[in-house]
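Single chain ahead, by itself, as structure tokens, in the form predicted alone.
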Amino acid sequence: MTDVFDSDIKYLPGVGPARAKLLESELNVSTFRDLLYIFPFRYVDRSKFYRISEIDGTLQYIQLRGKITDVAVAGQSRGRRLVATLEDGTGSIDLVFFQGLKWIAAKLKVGQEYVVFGKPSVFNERFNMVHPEVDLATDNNPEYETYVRGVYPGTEKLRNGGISNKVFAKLEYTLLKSHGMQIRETLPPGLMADKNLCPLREALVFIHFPLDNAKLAAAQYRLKFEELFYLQLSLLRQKFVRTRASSGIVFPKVGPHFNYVYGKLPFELTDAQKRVIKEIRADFLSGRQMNRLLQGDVGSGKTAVALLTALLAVDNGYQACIMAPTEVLANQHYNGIAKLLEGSGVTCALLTGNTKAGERETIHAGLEDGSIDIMFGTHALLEDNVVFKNLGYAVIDEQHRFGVEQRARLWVKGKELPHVLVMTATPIPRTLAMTLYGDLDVSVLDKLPPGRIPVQTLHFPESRREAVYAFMKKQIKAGRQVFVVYPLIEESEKMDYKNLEDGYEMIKENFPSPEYVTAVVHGKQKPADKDFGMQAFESGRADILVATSVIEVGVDVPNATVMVIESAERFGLSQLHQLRGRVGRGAQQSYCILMTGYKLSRESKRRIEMICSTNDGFEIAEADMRMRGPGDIAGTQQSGLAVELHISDLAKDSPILEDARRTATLVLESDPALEKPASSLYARELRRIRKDITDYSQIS
């Protein structure tokens, strides 16, 4: 049956192609149905009309009701602008218009009552208005003209192909009025009952329409409810066609390879590292195949568990693959790993885009012949050419850096669905772990191994730039080693790098050779350089390392004390934490220094404020998201999400996030393949909404 919402926008009367082209293009709307749910992201409240007389320096958008008494066009050629005079009696305010000045001349006539809503401003000690809402004022204004008037998401772009705030609202309710009563329920009445919600027809026409502020509410909690229901309902219906099938390996054995390693750690391991392997252990003997997120703040111990589980699937005749990010990381893991497997008899090798050919070649052979037992390495294991004998285990590490089709292709590499662990130092909101990773389980490393001493962060103006320097120098005499990592903003890449190497002169020149050493990294350098400076500053050779933000992720140099972050406003907060996690690894007292500019904003400071007073990272995440929203958070946007999101805010919508996922669980557990006629409504429509996604319930 075809759905009339499916139709292609460009038929919709006021569209054409010409629009249809700037909708697509600007807000990813091409059909009907996207155009209903483009949403106001806000509302304002045209009831009250200002007289002109009570207009402040305060006021935000208001609306008022006067005569037009002059019309002129004033400056020239570039500079020309049209000023129109609109006094109510109790005093005047000009309207300016810099373009389509022929257009607006010909609508504005003298002695004529108009309707105007804008910004009030002040130019040249009079108020004024630049380019407000102008219309007639008569009592019959369209249906769609509610007092709670929707403000939908513009651009330039669309503005100046016509589709200003009034046009994108006549279109939403064309659509509603030609086809509104062909919108089909998606939830049961017994649901909606249930959760006091408003049926969707009424919901999407109070969305854009609402007649006032209950009917508001109401619209916004039921498309709320609704979009995190089919969310949850999606991922977890993965979970549990997954753990309903038989399908995953068994490791029953705790072997010598675990036992040897086990023995010769150099550190105990926390009370949270023996929870969360045996967390682990349980799922390699439960006949089904583990999907697990590990989340542990920096420095909480996660490499120590990969290595100990990757154990027990190599003592039970299998193969496993560590797999990171960046090559940096990925060497990181592979050195330390390989010196705690000397003696064990387990054998390693790391593959990355840096691999010689005929090194490759040997890897190769050695994974298709099961000799290596514990692969590491970078996405060159996705590549076609690369094949495992058994991989029965993969762990993944920083695993927002790899996108769901990415995890995908390494899980087809072995015979059976091998087991997954995916691993982030980004400690991840409850609200967000839950939409991004609903189908796995979760562990916590949440305690730090003993002895390590909190870092201390201190904030810094430019003017104070002597005095950190000063404290520089006196770490590096006492044998210590000093990161200074400079932002690098894509958008402003030239920018970036002349801040790096600027920055990079100035060290050498207040840090002078050869009483200090001082190595550069950033991401323009060729892989040998890179390395070169990587080890120069880990092997101690060098007391400074000036880098781009790189080093975020897996640099582990315990003899570092010092973490120097410039211009540190321009990170966000989760970043920010995990830059700072690159120090205190030792057992000395860390500091992280924050150099920022004279002038911040509001935001800047608090995020600045927030990083100095805590080092709980859940804390600070939780925080970032309130800041900055969900999907800003440390590249967590996440391809394949199984709903996109129209409506609902992660950061504020928990309550209703954690109700939609104790429903979604409620109607799994009676029907997990949502077979039964009473699920029939939430089957078509979660075919509806994941027709354009790969389905990975069964490998993911």
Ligand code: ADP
Contents of the next structure:
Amino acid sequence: MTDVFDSDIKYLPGVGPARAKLLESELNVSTFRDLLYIFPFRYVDRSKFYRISEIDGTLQYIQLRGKITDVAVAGQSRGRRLVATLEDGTGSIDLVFFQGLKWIAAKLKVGQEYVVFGKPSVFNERFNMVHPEVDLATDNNPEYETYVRGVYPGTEKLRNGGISNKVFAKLEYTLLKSHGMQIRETLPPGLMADKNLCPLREALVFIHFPLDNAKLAAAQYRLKFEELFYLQLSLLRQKFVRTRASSGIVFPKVGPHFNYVYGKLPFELTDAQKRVIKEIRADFLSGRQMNRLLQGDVGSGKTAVALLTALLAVDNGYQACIMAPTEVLANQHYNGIAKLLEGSGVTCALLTGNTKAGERETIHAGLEDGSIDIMFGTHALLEDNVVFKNLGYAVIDEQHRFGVEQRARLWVKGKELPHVLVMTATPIPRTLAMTLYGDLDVSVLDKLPPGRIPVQTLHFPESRREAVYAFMKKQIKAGRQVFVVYPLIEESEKMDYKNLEDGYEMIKENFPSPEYVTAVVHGKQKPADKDFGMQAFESGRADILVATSVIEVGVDVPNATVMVIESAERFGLSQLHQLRGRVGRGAQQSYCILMTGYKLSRESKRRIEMICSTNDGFEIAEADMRMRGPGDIAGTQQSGLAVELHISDLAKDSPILEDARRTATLVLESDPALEKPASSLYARELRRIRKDITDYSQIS
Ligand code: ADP
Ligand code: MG
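Output the structure of the form predicted together with this ligand; the preceding block shows the form predicted alone.
Let us now look at the entire complex, which starts with that chain.
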């Protein structure tokens, strides 16, 4: 059945080929449906008129009513503009037009009263509005105008192409008026009654032209639920299909290797660790391939979970691999774990970009004949010539540093699909995880091992550097070590390295040798120099480590109690939190010192305040998402959201999302293939939206 909403947007009266092109390039709108699903992102109360004297430069879109007292053309060539002065008895404002001067000049009559709609700004110390919408005050409102006016996502190009906000609303109206009755319901009546959802047709009318607040709220709720429900249904469906189609290797035994290392651990596992190991073990027994995301704050003890579960694979005659994003981290895993494995009979090896050719061959052979049980390494493990005899389990640490592509390559490593555990120390807000990794199961290490003293976080402006140095000296005298971290941002890499070098010089001046020893580590160094710097700090020979944010993911030095972050305003929330996690690992009170310039933007100030006020990674991740939007959260750029959300906000709509996910799960549990008559609507909608959704089922 053809659907009128699939029609090319150029056929909508009022659009035509030129505007169609514009809508496509500016808003990705190419069909009737696309247009219908561009919703106002704000509503302006039409009954409210501002007085010109009330304008203070902070206002968004407002309405004014007043008389035009002057119309004049000013400027030359490209700067040519029409300026009309509007007065309302409390003051005056300039209405400025750069396009369509003739037409507007003819329309605006001095002495007439007008209603003006636009966003005020300041220019040459005067308030003005650029390209406002102007109507005669006596004009009857078009029939579709309701008590509020929707503000659509407009761009300069759209306005120049004649698609102002008013025109936009008119197009929506045309579409709804001629085809509104053909809008087909996408949710079954039972579900709608259950969730108290209004019909789709009504929702689409009222989202564009609300009659009152209650109708608008009902429309928003309905559309959000539908959007999140189909997103979850689609993601969970992929998971159902995959887990049903691919049988997973079963690891029935808890054997000697697991028990040996478990007994040798220098600590008691936390309840959180025990719970997660149980969850993974249940997957190993399920007969289905595991795809699990393990989230745990820095220091929550993810390594122990990785190791113990890898030993389950070994106990059952399979190989395991533990992959890290950096050389430093792979080394650390290997060295830390190799010690625990001594005497266990488990063989392990390390493969990175630096592994020498001879050693490499031995490792390749060992992997192929199965004599290596646990393989550690970096991306090097993904190279084609690395072949496992029987890889049963792959752990990927710090998931977000691996691209989608690389994770997918793991699939082909073994004859059978290995179980996959992706570990991340960047807590992803639950709602985002459910959306990004909707087809993964999620485990959380939500408790730090006992005895950790929370890190104290302090903010110092540049002018108090002396005090910070004095504090560092005191800590060093007491036998502790200090990190000093500089931002490294790709666009200004050169400048950043200069800052780092200057900073290093300054530290050496203020902390002269031989009294103090300072090491430096950054990405421009040769691996040998990097190792040297790292070693100096890890062994305790160096008191201070000056570094770029590379240390973000590496380094476990319990004796380091101070983390000084230079230009802290340039780091994102999650990154600051990540860096802070490098201290507070030992028995001593630790400190994180945020150095910033004196003047901070409001945004930076909020970030700094946030990080000083809490140590909870999940709280910070949620805040980060609220401040920057889901698209900018560390780790999501590569993967991207699987779909574009039109109306839902993952930061604000988590209750709806949870409900949508529960509902989708229930639907699939009763009809996994969506083949029963009751599911026909679902199946139809999924087919329709599938073209918009990237298939992530093969990612990790
Ligand atoms: P992350 O989750 O950041 O990878 P790690 O696995 O590196 O954390 O663990 C951080 C530190 O905590 C390590 O020194 C580790 O030995 C220690 N640790 C892990 N689990 C426990 C525990 N249950 N009790 C005490 N210390 C633990
Ligand atoms: Mg770790």
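Computed from a predicted model, the values in this text were never measured in an experiment. By rigid core we mean the largest C-alpha set that fits within 1.5 Å across both forms. Residue numbers count along the first chain shown, from 1.
Aligned on the rigid core, do the two forms place the Cα of residue 127 2 Å or more apart, comparing between these two forms?
Residue 127: C-alpha displaced by 2 Å or more between these two forms.
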